[in-house]
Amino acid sequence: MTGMPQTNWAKSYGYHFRDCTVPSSLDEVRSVVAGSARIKALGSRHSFNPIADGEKALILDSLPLDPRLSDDRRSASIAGHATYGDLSRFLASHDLAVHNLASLPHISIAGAIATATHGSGSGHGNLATAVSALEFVAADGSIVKVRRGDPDFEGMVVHLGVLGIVTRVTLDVLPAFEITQTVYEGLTTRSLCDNLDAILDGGYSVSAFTTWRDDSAQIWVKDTPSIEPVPGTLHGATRATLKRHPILGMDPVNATDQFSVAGAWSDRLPHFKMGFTPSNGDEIQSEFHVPRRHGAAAILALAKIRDQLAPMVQVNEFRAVAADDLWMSPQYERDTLSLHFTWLPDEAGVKAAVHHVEEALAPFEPLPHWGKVFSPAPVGAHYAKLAQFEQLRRRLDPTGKFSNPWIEEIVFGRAAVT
């Protein structure tokens, strides 16, 4: 039996539940559900603000993984809660793999899409675009499942934890296959804004790591091997002779193996290795998608910034992320630049900062991440789909058992529960 949640996983949020279940079955599950007024289900825990707060936890560890291959081989279906790591020594065991993966492969599946979580790559979307299937409980209690091609299906894969508890979630899966990693250092703000496109777009999964403590930046590159050698310099960067962590200085022990060694997928992939499940991490994190043309601008109105970013940010990273067609998704008809911020613990210099970025990035049309820090206001106005994708909402959850006040004021524009 899971204890009543206190924190999210870093530690950062405290939940106010008074109430917690964990089911051992989806009978159960069903039951809970139709019987409760307001009820959150709970994954990884890896949101950093109130999304999946509420006043009765749902936890589904205890219910089985279940994971299942198509005949075809093309899709795999596994629980929602259900983390990357699990699913991907499912798929290892079948030579098969998705394709993409975030930073951590410690998270749920099910909250991943939920907040449209996303990898790299100029021509990958996030997490939530593999989705082909979804199975949930609504409000009633009944089950409802969904395929893509069916009505409203885009409206349902980024599903912010308002429309049910998702159970069962089925993913696109190609061949599995082999990447390298390779770290290049000394990266220059100017070379990187003057190269970006060139930079996100030079292997299967890139990202730019800074801290803005001086003009140096990393990039990851993430390819499929080639026969080709691997350069010494990239615009101006070096290659890393020694192991690297996303934060120049910390121990890259648990750190996904780079010097171009091909690999796994999924040992490459993630930023940290899939063995390795991370304490609760002494960090804050926020993110800001904007429109890929608008990528060097972000960057340079940042770097503008840098004596407020340096003393609170431990890492900023960058990505490309490819356009979709989800309703509530930050990529929906548009290729983004990610604009990741991994923040010290520090509640009140973090929202200072933020507050600093989100000025900077204004002009841009940001979007933020639904699953971590920014100002408190209301931003699902800017989704074309809203309207949308509030009917489907009062249609499969007319009460708002599945909301909270900050879902309602920071998705739907309204002061409270309705």
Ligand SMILES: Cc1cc2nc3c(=O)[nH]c(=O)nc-3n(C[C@H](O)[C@H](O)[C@H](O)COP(=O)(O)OP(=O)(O)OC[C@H]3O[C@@H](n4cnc5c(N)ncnc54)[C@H](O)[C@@H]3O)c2cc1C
Contents of the next structure:
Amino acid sequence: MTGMPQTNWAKSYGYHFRDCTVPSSLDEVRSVVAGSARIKALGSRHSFNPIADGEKALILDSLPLDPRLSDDRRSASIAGHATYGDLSRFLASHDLAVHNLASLPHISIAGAIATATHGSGSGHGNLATAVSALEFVAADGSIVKVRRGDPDFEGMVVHLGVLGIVTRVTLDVLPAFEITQTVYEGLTTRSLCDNLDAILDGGYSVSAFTTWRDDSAQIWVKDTPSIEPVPGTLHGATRATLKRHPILGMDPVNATDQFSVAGAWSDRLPHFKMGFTPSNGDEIQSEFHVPRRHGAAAILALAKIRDQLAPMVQVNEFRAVAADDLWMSPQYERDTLSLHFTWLPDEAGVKAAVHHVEEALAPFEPLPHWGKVFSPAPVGAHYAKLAQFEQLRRRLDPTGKFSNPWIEEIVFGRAAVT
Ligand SMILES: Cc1cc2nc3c(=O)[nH]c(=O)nc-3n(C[C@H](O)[C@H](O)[C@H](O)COP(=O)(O)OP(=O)(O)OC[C@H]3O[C@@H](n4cnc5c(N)ncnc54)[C@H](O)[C@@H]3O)c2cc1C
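Counterpart to the form predicted alone, namely the form predicted together with the ligand:
The next block holds the full complex; its first chain is the one shown before.
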């Protein structure tokens, strides 16, 4: 990336940066951070709200990725700005894997764990749960290294970009595995809700997609290969005979391979291929996490406002994410159903639709995705560990150098820092 960063990846949000720095060594990162009053690391710019905005942008892309494997082959470390695609290529060359991936592999690791980015799978935590150690540059330019088991580690992984500049992450890895991907279509909302647990538990990673324009959802089942024949129908849905894009009708050429053909974990867990234009691009996203036990009721509540949703939604995706112990994770001590919306790129229309969604989901303890669009409100207050997180932030960044007005309001519930 060169020049002043103007917008996020989707071009749906315009940054307010007045200065930009692209360090080429860790020492340079340390001195730039120590010498700046306000500074914000940018990852791959995939967030849809102001979380990454600021006065001075710090772009880490010129630092080496330097991927390394531990001697026991149970963890791998890499620069924080590496994407999951970079990591996957390195792991693949060693026959290793991470437990899960998001919908596309182009997202930076430091940015993904900042917002508790997740994939799907009843038994799988969000991507931050694989982090076993972190190295970051704190506000005074010092290097902080923490690993699982250290005090406050659980507060540092879903870091919201406010604790320091993440320069290195270490992740748990496991032997490489194969995944098959099978798409089913024609699932009714009634069947989705009646069979929600069976659907979400029916594979390694499962997504259900609907547009609300008809009563016909898709199920994408990503599973480890089995000798059992792949069923032709699933809860009333039929196995697709044509390759599909999550947004029905869009060209599926960039979607990962389907038809139950086994392939590498990294080529099937995301919905989109690494080497191609990801997703749609012309979009805005929102997502709300509700406790898994409320999942079916939450989907039915959305079905009731389908007339408001259908004109604005490109696709709605439902995924399962397992509980964790990370303080600022929406999955903190709760399994969730995560209800994702890819909207049309119409800011005013999205604002109204998000309001309808928030009203519909209000009875179900929803927490918004930290990196997507929701109505401004002090969300941090809903987190049991907010006070501890605030203390941690005060220790590592006493002046709020890594923060911005949006974060102060939404996370910490107070007027903007000046
Ligand atoms: C097409 C698309 C698909 C998506 N799919 C998914 C999905 O499947 N699941 C899901 O949960 N989310 C998904 N997202 C949302 C996305 O994963 C999150 O918004 C994520 O935080 C983006 O990471 P990023 O690297 O782009 O971070 P940015 O948007 O650049 O930054 C996010 C935050 O991280 C901080 N940050 C970034 N790098 C560093 C660093 N090195 N050190 C310190 N702080 C840093 C920033 O300051 C900011 O606070 C998707 C988004 C898009 C556009």
